[in-house]
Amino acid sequence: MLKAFDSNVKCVGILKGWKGFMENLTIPLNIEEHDDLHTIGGTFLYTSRTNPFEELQKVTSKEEKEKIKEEIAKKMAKQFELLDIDALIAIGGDDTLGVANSMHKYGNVNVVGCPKTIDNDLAGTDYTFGFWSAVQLASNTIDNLTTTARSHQRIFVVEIMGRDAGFLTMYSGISGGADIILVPETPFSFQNHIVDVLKRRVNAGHKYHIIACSEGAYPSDESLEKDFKTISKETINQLPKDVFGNPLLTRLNISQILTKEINLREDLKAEFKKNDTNFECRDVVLGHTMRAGTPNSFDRILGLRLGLAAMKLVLNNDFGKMVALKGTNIKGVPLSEGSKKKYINPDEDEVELRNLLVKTRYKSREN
């Protein structure tokens, strides 16, 4: 908005998403109500899991999928002149922008998209904004949680926020001084990555333990099948789906189910008790916790440069693109590669030092 005001460029807000957007709810955005936004946590935008594309899951064929994309495309793009506007800057995750890149695919609209979601799963960019302040959040509340393990001896089963990308849990797990770091892109076995790590971080003579997990970690098909006793392969199968047709993984609870399972291993128990130490699991939702609050200094700087980034683009008539952060710099990557999931990378540093960091743990004051 400061550059757009500064170039005497109008701009309106379309409330909650999608939704706003197909039925015409915009409110005017004045500079001197708005110009210390970046200030301030949330959207008063407001926001919606809207699909405008939402009937291509009931269809299995490509073809017949790119045709009735086509279509919605093409509808979607005659709401620029419903809404009087000549671009649109679209901010949000893969979803949000997806469907953005495909209005300027199909419907040859002026659209420039801004990454803004707080898994970070956004392939153009090394990171969205908003994102580090949840790191932040999340690595406060471990090290607050970490005070009461310590002082009842306790086993806390941290879940964070992250369907199917777990930059969240890594960069906070990480952060908070984690024991256990599970992540979507890593099926893990509840026998070897859990328990047996309990059995000798407990022999090792730590008194707590931290585990953090992903809301969408989940186990190995050989181990939902060999260690759980509480699920089955079919519970997830059976999982609903929201309106993008993903899994609403925030139902299988897995830090419940994790807790549960812990609390039932007699062979822990035994192994705790042999150590003197309390045997006791509970679990933390972090939720939606996560997005309270003000943003961090770099998120506020970071905002502000994207935004600035996207609305130069607009001046430039340069659309179809997505301003990123490469680096140290705001560059603007093809809206169709920079919209793409990205996932953690097996190979990547961060892996390596979970890891470590686990290992060293127990390792460190056996015998």
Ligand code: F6P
The other form holds:
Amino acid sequence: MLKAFDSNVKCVGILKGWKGFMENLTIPLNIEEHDDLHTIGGTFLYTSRTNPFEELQKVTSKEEKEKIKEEIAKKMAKQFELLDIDALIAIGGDDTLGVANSMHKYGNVNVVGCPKTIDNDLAGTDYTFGFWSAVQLASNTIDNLTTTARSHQRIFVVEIMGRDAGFLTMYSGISGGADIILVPETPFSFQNHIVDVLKRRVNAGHKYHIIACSEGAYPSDESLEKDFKTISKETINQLPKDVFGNPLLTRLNISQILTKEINLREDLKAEFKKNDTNFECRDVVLGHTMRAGTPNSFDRILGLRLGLAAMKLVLNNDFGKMVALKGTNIKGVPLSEGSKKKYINPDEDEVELRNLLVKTRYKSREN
Ligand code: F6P
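Starting from the form predicted alone, produce the coordinates for the form predicted in complex with ligand F6P.
So here's everything in the complex, that chain up top.
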């Protein structure tokens, strides 16, 4: 907006994401009212979970898919004339930018992508804006829950957003000092990663325990079959899907399942009793409290830097790119690559750090 205004480029805001794009819902954007948007959370343009390419999910043949993609993208390209726009800056996560990419590829239109999601799961950028604000909120909540966990000598299972990517859980779990951190990228064993760790911790003298668990974390097939009494493989397979085809993992409510399973474990109860410690487990779903409030300073600056870079690409007629943070620099990367999904790589030092944190906590007292 700042760069557009300074370059005498007229801007309109499209309301409700792709829904508004297809239905001509726009508002004028003027600098007087919108020069401090970086200080405000959420989006005053509203958002929606609309996928213009939704019908592709019903098609199985590759050729048919390509044909339909082209048809939809051409229809979307026509909207540029109807909306009287020369270029579009699409702001969002992998779903939004995936649509922008298909539109660019098949409709040959002037699109630039800007990575914004709390999930941080976009391949082309080190960080998306929104991520660190959500990490801070979740980390603060973990800190706060420690007070009540300590007082009641309880186990807390804290469920953290992020769909099928574990960045939010890994970072806020490490930051908040969680004792067990479960992410979707590595299916967990209920016995090894939860029950055995809790036993070792209680034997080492710990009186309360925080388990940070991704909403998309799930047990390995072996563990599901062997260790679970309240769910089976079918429970996971039968989950409904959203308009982009993602399983609605929040419907599973993994923290509630884990809490029930922990409370059912008589062997764990006995171990806690032996150590004169209460045995009670509670679940807390952080949910939308993580996508709330004002952005932190890192996200404000990152959002502004990405916005500036996106506008420069538009002014240079350099389309089909996504602006991205690479190290400390902002760069333009191909939208096709940048909008792909990113997951936690098991070789990353965050994973090593998480494992060390869990292990050293009980080891130090066992010896
Ligand atoms: O993609 C962002 C995200 O916050 C995910 O972490 C979460 O699974 C999802 O959105 C929740 O979506 P909704 O607000 O539509 O329930």
